[in-house]
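Just one chain is shown here, as structure tokens, and it is the form predicted on its own.
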Amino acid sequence: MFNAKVKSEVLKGIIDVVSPLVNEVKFNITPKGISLRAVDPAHVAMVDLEIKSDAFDEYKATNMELGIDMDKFASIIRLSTSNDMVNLEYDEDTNRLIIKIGNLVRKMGLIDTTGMPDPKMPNLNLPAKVVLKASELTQGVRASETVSDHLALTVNKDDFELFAEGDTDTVNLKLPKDLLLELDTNSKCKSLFSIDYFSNMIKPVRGDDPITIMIGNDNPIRVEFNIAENKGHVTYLLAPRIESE
């Protein structure tokens, strides 16, 4: 059994998390809230997702997976306004998930489940920790973007920095260690992402709302942030670009 009802600004929010990493996703259901966890088809980034029961302005469920086509999904709750009423309620007899917006009616069609797979979360000893405003590191991706297509991210004990280099300019944010929210590290860290991924993962965050930013030397990073008024929270993994000498 699921039936639920919430706001559409929290389905919009897991969709804008989940849909520019993977399009087929299972969402593990259960009484306390719905969660799933994907790996992108390059094997390059993960995200691991949990929004509680709590979130929802209704909520009834038991144990079930429900595979969802997140292209399909997007296309139906992008027809609905913020402010606007999901109703969401799986159809055992025909395995479809019946989607209610005021008086428009869709039923989906899932996906079978079976060979999904379930990945594991790595346990990373990152050494460094930052967390800062949403709106600092969103002005630095969006610089890098027409400059290159990766970004170098250092952090030390005093600051943290934002580096992108193309061929002819170069983006540089540093934000010192009084305008960021928290920096903890003994050592200074550095490690190159692509910023296609990496501007995709900070994208769902807006304003000042926090993001955590757990980084080591050429290591995965660790992208965290909570989203449905703090009643979800999502993770992010991130591959290194090695730089070559």
The other form holds:
Amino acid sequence: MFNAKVKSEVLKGIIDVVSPLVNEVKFNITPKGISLRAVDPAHVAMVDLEIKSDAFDEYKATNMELGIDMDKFASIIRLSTSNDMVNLEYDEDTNRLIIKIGNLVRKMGLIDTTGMPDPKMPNLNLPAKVVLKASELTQGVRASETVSDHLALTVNKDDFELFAEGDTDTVNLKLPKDLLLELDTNSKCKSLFSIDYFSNMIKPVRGDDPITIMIGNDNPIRVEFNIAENKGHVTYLLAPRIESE
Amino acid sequence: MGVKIGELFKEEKISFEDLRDRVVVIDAYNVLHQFLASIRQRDGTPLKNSKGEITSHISGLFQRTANLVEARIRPVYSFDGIPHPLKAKTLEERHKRKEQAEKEYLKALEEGDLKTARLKAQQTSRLTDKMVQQSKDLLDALGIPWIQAPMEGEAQASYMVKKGDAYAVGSQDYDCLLIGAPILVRNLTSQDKRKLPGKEAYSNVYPKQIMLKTNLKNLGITHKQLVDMAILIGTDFNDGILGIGPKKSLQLIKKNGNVENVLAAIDAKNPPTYDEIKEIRKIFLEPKITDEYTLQWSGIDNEKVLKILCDQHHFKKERVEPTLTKFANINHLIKQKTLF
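Any chance you could show the form predicted together with the partner chain after that form predicted on its own?
Shown next: the complete complex, the earlier chain at its head.
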């Protein structure tokens, strides 16, 4: 059983987090909330999402799985404004999700979840940790988008640096320790990442909300932040690019 | 060859776009056999270089891989190791059939019957150790990873999909479903025309995807029962029961539960012994596989590829070069690491 009432913006947040990486997903529903873990088709990035039941205005559920086509889901949720209330109800008899926005009713066919994988979170050794305001990071990534398809992130003992280099142009963003909410590393750590992927990962974070980044040397990056007024938590992993000769 | 069980499965038409960025493990022996059988002239003569050596496998492997990489699919090839002793009989029979086909091919050529000649020629193709080595060398030069399976290449491929290292097995055989591959992709060619075997007609061929779990659910059987069904029909490792095809087999297994019960219930000629049944089940359910592999696309060595194709196999450079440009997309695969 699954029956919930929630503000549209919470669902929009979920769509922003999941859609850039995967289209067909399996939500795990429990009485305590909903969660999801998925890997993109290229195995380059992973998303782990948890939304507590109290992020919903009303929430009643037993343990079950919902297989959702995110494109379809987004197309209907997009028709609502952020403060609209959305009703979600699982109809067991027809295996559909009934979505109600005001007087609008969409009955959405669900995807068969048998055979959909439950990816394991890989064990990673990421010695450097930085917490910063999302807006600072977003600015650097936006600037890099026009210059290259990848960027370098470096955590030094006293600062955090973002660097992108194209054929003719470069972008550099250097944030000293006192501008960061937290910085913790014993040694310099540097890894390269695809801007496409990375930009999508930080997009869902609002303005000055904190974003946590953990990196190593030529290792994946771990990005964490809260959504749904801190009642939801997102963890992303992104595999690095390697330096070209 | 594999088990003739395909008619029971529901296939889903897909496109290369659906496979973009995904890893597909290809049963190398399966595709190489395909190339050797199909890449031939009208009278059935395979492609040969000026030294008279067959090059159908090289041409096919090069073109096929180029098309996959161009579509940003990540191919990996899995090669057969030592065959299982129970397969020896099948291999021996195939060998005999090939010798027979060879005679008929030569006779048809003599009589000027090109249609029969081509048909018979297709049945004569042999994949030699030398051809396998040439194929591996070409893949190395192309920067495409390949895996040496301890026994069956498709068992290794199936294991890698089950483990999550790859999205699907690429093969024409359905055997990988018996081994438990969650997804099989057949016709790994971008939509093209294919000659219907033995006919002067062509049909459009699309990649097709077969999901194991969904099909088991539809058929109402377990994975183990699918293997038992195959034992009744006949596999590469046993002859099967005369008169039992896919539909009958499904019906019998659903009614009786397993092979032993079916054999007790019907009057079968030359049924497999219990020990044989146990051994064949083991081949499919607990195949010999290895974890010793890395999937790294290392980038094309143009010079080396040209050396292999043009110097060794006498391909014309101007015909090779357009295909070579399709590998430009591989840079994308090299620089971006994966999570696992």
